[in-house]
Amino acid sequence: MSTLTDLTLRMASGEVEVVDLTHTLDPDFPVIILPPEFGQCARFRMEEISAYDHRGPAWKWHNISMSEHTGTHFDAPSHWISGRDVPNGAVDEIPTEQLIGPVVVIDCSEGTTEDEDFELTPALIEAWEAEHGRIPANSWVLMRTDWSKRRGAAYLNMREDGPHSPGPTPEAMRLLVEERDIRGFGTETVGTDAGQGAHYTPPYPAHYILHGAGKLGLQCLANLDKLPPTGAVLIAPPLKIRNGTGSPLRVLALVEK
């Protein structure tokens, strides 16, 4: 029996579960809010073209519009200034083999219930590795915070000084990228960086360090509490947009029961 045949049979039997890590795209889903002097990310919009009526008697369909970085979405290296000259840095250029791969999940949910600005640090990564083993090269690393369970204003968590949400420190990103050679980094928040990530050096270190090294990002993920620390496989292909810097997508994980 081939490996692929075995996989499909195990999926059919329920031995391998497909977990959806994606939020539903709708006009109410929050998007990142930048200072007013900058351009803004567009929310998802859907316009009915016809619905089995005089506009089209046998079909229903919609026009949709949104930013590349709306909802559960993918960040390509070209999204950030540090990655603008990275070879194959746009979503249509990324090698397809990079879109499916192993994933590890670092559970920070206990810390984020107590501190909305909770930081993923090298010490936390090393403590995770002491229990689960060294993070394999070319793996996705997901930061579980259970932030995806928030709704409405609590999701962006805006204050007078901007958003407050958990994320990695610059030192954590350097460890993951330079010493563990990860494939990409993903979060449940609206960005891969902490809400106050502008105050780090460099600002927004997840974006700056990840994309400068040609690595990938995922954000607005859901259901990370359904994944094991190791052993799952992530499937995350963005839309093939010419010169795209990102894309909404449906992120799936294969989990062996």
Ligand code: 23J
Second form
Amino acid sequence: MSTLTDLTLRMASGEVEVVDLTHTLDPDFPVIILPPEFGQCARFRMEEISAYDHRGPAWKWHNISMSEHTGTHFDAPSHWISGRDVPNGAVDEIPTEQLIGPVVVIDCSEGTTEDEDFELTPALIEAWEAEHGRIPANSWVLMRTDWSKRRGAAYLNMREDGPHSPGPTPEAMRLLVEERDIRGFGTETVGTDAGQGAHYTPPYPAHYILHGAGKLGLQCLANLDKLPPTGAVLIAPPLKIRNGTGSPLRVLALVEK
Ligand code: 23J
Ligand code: MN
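Moving from the form predicted alone, what structure would you give for the form predicted together with this ligand?
Up next: the whole complex, starting with the chain shown before.
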């Protein structure tokens, strides 16, 4: 039997499950808030064009607007200054082979319940590898924190000195990008970087190191607790926005039961 026929039969029988890692686009879903001197990201908005009424008797539809970085979204290399000259670094140019591929999940959810500024470090990555094996080249690496279960103000967790949420250290990102040659890095928080990521060297190291090397980002993911540590396949194609730096998207994982 062909691989694809086998896959579709196993999906139909439930042996392969489709897990949705996406938050619903909704005006109430928080967006990143940068320091006030910078431009700001827009929330999701939806207005009715018609709803089976005088504006269109047999159809309902909406106009929508948002930022490229609203809700569950994809970061392209061109999002960051370090990636501005990366070839094919905009969402419409990324090779389609990069949009479906293997994914590993590093569970940090225990640490992040105690420490809202929890850091993913090289030591934690190496401890994960001692248990699950070396992270394969060209894999997505997702940082599970269970942050997606937070609601309201607890999600951005904004304090006087800015947001507090977990993320990777610069050394962890260098390990993943330079030594493991990952495809990209994804988080449940509003950025691939920690809330306090501006204070690292370089500032926002996940963005800086990933995108400078042509790697990809995913943020505001959900349901990472439904994924195995290894063996799932991630389907994450952004919208084909000309020169786009990112895009909201539906992120799905194929998981073998
Ligand atoms: C712009 C500046 C800083 C950050 C971000 C955007 C994001 O997290 C994003 O959505 O890419 S940290
Ligand atoms: Mn983004």
